[in-house]
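As a starting point, one isolated chain is supplied in structure tokens, in the form predicted alone.
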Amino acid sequence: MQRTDRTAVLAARPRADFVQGPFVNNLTERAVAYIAAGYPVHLRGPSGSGKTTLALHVAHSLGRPVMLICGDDEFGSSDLVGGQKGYQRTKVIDNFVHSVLKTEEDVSERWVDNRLTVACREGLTLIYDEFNRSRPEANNILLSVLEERILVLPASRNGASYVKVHPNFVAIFTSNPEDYAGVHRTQDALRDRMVTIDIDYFDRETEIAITRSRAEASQEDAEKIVDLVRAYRATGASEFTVTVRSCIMIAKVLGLRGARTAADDPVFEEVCLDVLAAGAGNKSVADTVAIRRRQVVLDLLRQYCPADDGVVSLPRRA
């Protein structure tokens, strides 16, 4: 039996521009609590919400070693637990009496185990990463895992047909709502062992400060950029969802280019319509539905961001 690449395991760390307040932290404490209560932990949002960095972030304060599982449409059990990667030949030469030689040869096929089944015998912290992406078949594996903390084994595996779960081993997956494309319907069985904590939009003050960090931009252009994407966000014009994602983009962009946050600035008019008004390219979309969106965010530019004085507030970047 071998083990997988050893490379797979992470060693979980807060990020340099991690961001913590009060919002965040209620996240991570009730996550913490109910892990430590014994219960695997559900995050559950639209995509920006920041469920896998809160993820990590939980981890880490757990001080495990951390197993990363990104879910897969093409995911069969053997993609969790393991299977038969080709064959081990073994050969014995006896010589003892030199007049006399022996050889024996024994061919079996190799075993090698996959992430969930390194996870439960070494007590890692699994995360698995919208999960909901791998068909319910593929995933009952994990009804055992959490329940009666057994993992049960193929009986091709050589060796033992089960793996006990090591006591520090636990679970955290992230999902996005079931009404996004390639997203499965989670069995119900698998959803009542979880506790799942549903998440929204970070809050105005939070979706700032975290500009702010991953943008490095003032705390004005801050507001206004995170006031602008809210608002849009709001009107639901958007074909896409719009997060702090979008705020964080539109603010790097300016601070490279050394643009304005306002109104008359073409390039800050330019990045929002590319970032925020972007289409599908669908053809059979209205070109009315595109030239209302776009307007919808050059009539909010102009209310959140209107014209300034022309001073160049964010930096400009080496």
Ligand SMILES: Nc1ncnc2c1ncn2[C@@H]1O[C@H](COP(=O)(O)OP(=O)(O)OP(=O)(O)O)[C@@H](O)[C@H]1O
Contents of the next structure:
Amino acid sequence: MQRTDRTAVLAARPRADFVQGPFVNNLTERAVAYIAAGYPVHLRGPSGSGKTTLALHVAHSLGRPVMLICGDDEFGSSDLVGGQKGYQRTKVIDNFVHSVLKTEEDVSERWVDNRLTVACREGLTLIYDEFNRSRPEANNILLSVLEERILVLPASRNGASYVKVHPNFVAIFTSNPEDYAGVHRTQDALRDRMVTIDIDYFDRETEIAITRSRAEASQEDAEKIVDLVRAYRATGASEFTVTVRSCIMIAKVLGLRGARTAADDPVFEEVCLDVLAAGAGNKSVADTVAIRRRQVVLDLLRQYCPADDGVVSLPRRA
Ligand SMILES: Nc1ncnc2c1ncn2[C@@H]1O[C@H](COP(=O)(O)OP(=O)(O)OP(=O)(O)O)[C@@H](O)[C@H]1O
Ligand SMILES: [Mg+2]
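Given the form predicted alone above, produce the structure of the same protein in the form predicted together with this ligand.
So here's everything in the complex, that chain up top.
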């Protein structure tokens, strides 16, 4: 008997605060066109460039239920296709002759389908997020799925040894560049079977729109925060690459704390230092890099969010 245990399928529903616009629409149209032509799509870009959100958006636009898998270094192919998980016991009680009780017990290994198998069989839209965090040998199982549209199952499975991939099955992959920590180099054969769309950081207008939408910030506040974060990113002084996530965080917390996007607002300064220059907020830390990072943020704050510019941001929320 094949079972599917605790396999969550996501309903296809677009999120209300999803931001469209030329930048996002161009990527969406390209992805949808490749999928319509029958090719798996691979969205590749740095952290925070919107890959997962875009993959979900494209998947939603296809209108089929979505199966989400997140790449993991610990994965083996059985984590994708399924495997023997425990035992099942069947008991037959024969009491046909009332004076004789006959019981028969049969214990057999129980096979459980995993997400890739369910997606292939049911024709779901598969999103394999950060697929190159899984080791290449775990992902080999995808080669025949994408080319011959056959999922080959291990011999240990009872019943059929392969699943014919449903015609509605579609695959969307995302990955971080190969120089990221914890990321494996993808085998050429797999890369060759998908169309790779390289995604860069959002342009300014899109970052502003996303910050407005996700943090319910005003246009002026979103512009200031985005310009500050983009300028900080360009300095290369940050410990890690700051993305639109930092813009959303700053804008959201400012809204909640009722602070102004002005360099003379101590709350704004504090939040910017926490989000952008973590580790440098503690003045007692005698770390020259951290002190420099802190100074860079403070200088940019004065430049992009000057004090007393007359913009009153409160109240932020309706
Ligand atoms: N079109 C959009 N509309 C609204 N919010 C968006 C949009 N695109 C991205 N975001 C937001 O931007 C942030 C980064 O997006 P996302 O998580 O998709 O990036 P990612 O490239 O998958 O990053 P990572 O590699 O770190 O997983 C998230 O908070 C996400 O909700
Ligand atoms: Mg992601």
